[in-house]
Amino acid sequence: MTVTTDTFFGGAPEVNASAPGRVNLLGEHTDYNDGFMLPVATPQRTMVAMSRSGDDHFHFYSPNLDATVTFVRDGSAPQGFGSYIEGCIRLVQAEGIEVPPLRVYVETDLPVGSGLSSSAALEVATLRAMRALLGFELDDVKLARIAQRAEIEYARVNCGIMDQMASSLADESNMLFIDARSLEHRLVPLPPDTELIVVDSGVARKLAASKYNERRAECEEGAKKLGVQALRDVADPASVESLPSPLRERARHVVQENLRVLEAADGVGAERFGELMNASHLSLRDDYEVSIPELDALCEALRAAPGVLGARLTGAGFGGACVALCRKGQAQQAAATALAAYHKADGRQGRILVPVPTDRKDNDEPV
């Protein structure tokens, strides 16, 4: 049985703190080559309450999965969404801030595996909620890096930090430019007249740790051959063909990947925007190797919509949304139109994640 806030909590919480999604628009594997991005935040978010706990133990609460986590002060959290939660805590308890044991309600309305990030707002919310109890002073560049560790070192996700930047500092109506080495950001608005339609696949991303692992080593030793520290220092793109295969093909990715989010972030008119985008996808299939039939179906369908400037896969690939560049006003037509033909073509069920749907249900699935 589902438990309440005031049920959880015995009245109100102390403090109440959201962080959104991401949905990323250039820039698809190339924080853990130290490259460039440009994701924007979901409308969609992650909720966290948070109060003292009264006692010696941790208490958390997902209503999403109806899961509770206890566990004593010295203790730890099982394997699942407290993973996340307790890494929060634990590293801002490295940085010298005293944490009492807390009771944490989580709530989310992220579709989950669809490459929206939900475990970076689950992150981000929890930081900022004890920030707010807690009161002390870290930026949200710092919070955004204290998530990343939380997720590679309790959740066991070996993550770059675009997800994180992202829902710590990204807002709705603008991109968020990422350089993941410096961490230098800076807000970048999307293209005049234009807005974002984001579509679920209907086919979750079964594959996407295992690959995503291939692909990290892949690109790691394609640039030990090419002598650099990282592929985002490739100085000349033609390089990366003396290669051998595969690792040709993921440098070439990554090398024009970072390209076309410079290109991006200086400014394009909303036509060439759809055209990188095109183009991103096309490498993400044929020389990364990460989308799936459904994905490149769903990008046709979404391209063929009347409105639409371009379409890729977002998020690690091997199943979950595809994004879209669209006109100003057509996007939640433009939207169904494609899903008609994803359905048509493929048998799939996809559906529609943004624009946020009028007669969207709450989201039923887990944190």
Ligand code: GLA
Given for the second form:
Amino acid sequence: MTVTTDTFFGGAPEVNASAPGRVNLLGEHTDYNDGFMLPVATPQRTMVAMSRSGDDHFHFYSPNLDATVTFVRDGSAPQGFGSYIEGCIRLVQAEGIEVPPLRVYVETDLPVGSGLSSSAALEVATLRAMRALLGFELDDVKLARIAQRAEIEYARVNCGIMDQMASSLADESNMLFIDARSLEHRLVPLPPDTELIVVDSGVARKLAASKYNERRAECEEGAKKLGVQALRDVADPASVESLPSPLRERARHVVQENLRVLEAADGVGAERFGELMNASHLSLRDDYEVSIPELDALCEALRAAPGVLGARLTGAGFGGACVALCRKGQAQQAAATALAAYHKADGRQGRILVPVPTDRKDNDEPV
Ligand code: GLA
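Starting from the form predicted on its own, produce the coordinates for the form predicted in complex with this ligand.
To see the whole picture, the full complex is given below, headed by that same chain.
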């Protein structure tokens, strides 16, 4: 039996909050190198309803998973969706804020496992709900930092700050320029007369975690050998060529990707933005080696479709989705053409994730 908020709370919850996922347009694998990125928020969101529990236990429920997590005030949640929520609670407590046991109902229409950061949306929505319920001060950047720590320390995913910053501060119609070192940020309009489309490759992200950690370690080693704090600090892009392989290629990607973001954030035309996206994909494929043949094929199919200005994988790679920049009004048709070509060549079934397809009901995948 599906549990509704009414049955879960025995009436209306005390507060409701929500947060979006993100699609990164440029600046991949740059955040943990103190670099730059340009994500937008997804139209899909994660909703969190919250009340004080009135007993000595935390109670979490997800209708998407039809799963309940219950644990005593000083206990802990088992690994799973409850760890993200518990992480937020414990880290707010660590800020010196008293948090009573809570009832938390979390529902999402974000597709999971496609690289749209449903986990950041869950963390940010949880922290927003706690802020509203308990009335403490927490600015949106600090909130993103706490959300990131919840993911690292409680969900045990060694992520950078991009997803949580995007979920906390981005909107759907502008890109959010982020400096991962200073956390300075500003909204930047999309190139004029363009629209975005995000297409899932139908390949789940395998190896993502282990390869992600491997890439992070390679970047740190590269920075050390170059005598800089982080690859963001490389002043002369040619200096990376002195590194041994594969550190050379990894560093080359990061340095060039940062330059692409800085150029795009300064405001470039639609065609140039598309070229930067294509260059980003090639760099992720050849130098950073986080693409897979299916993502390459899908990007190529998108680029070949009329109206597409550029396409690249989005997120960590090793599966998940591609994003394309299209001329206004042409994105849907371009995606349909590309998906048909992709299916024909690869036998794979891709699907549109953003904008939200009109023929799809929410929640066809769980949290
Ligand atoms: C994942 C991480 C982010 C970022 C991207 C790659 O989404 O959570 O912090 O590193 O990969 O750009």
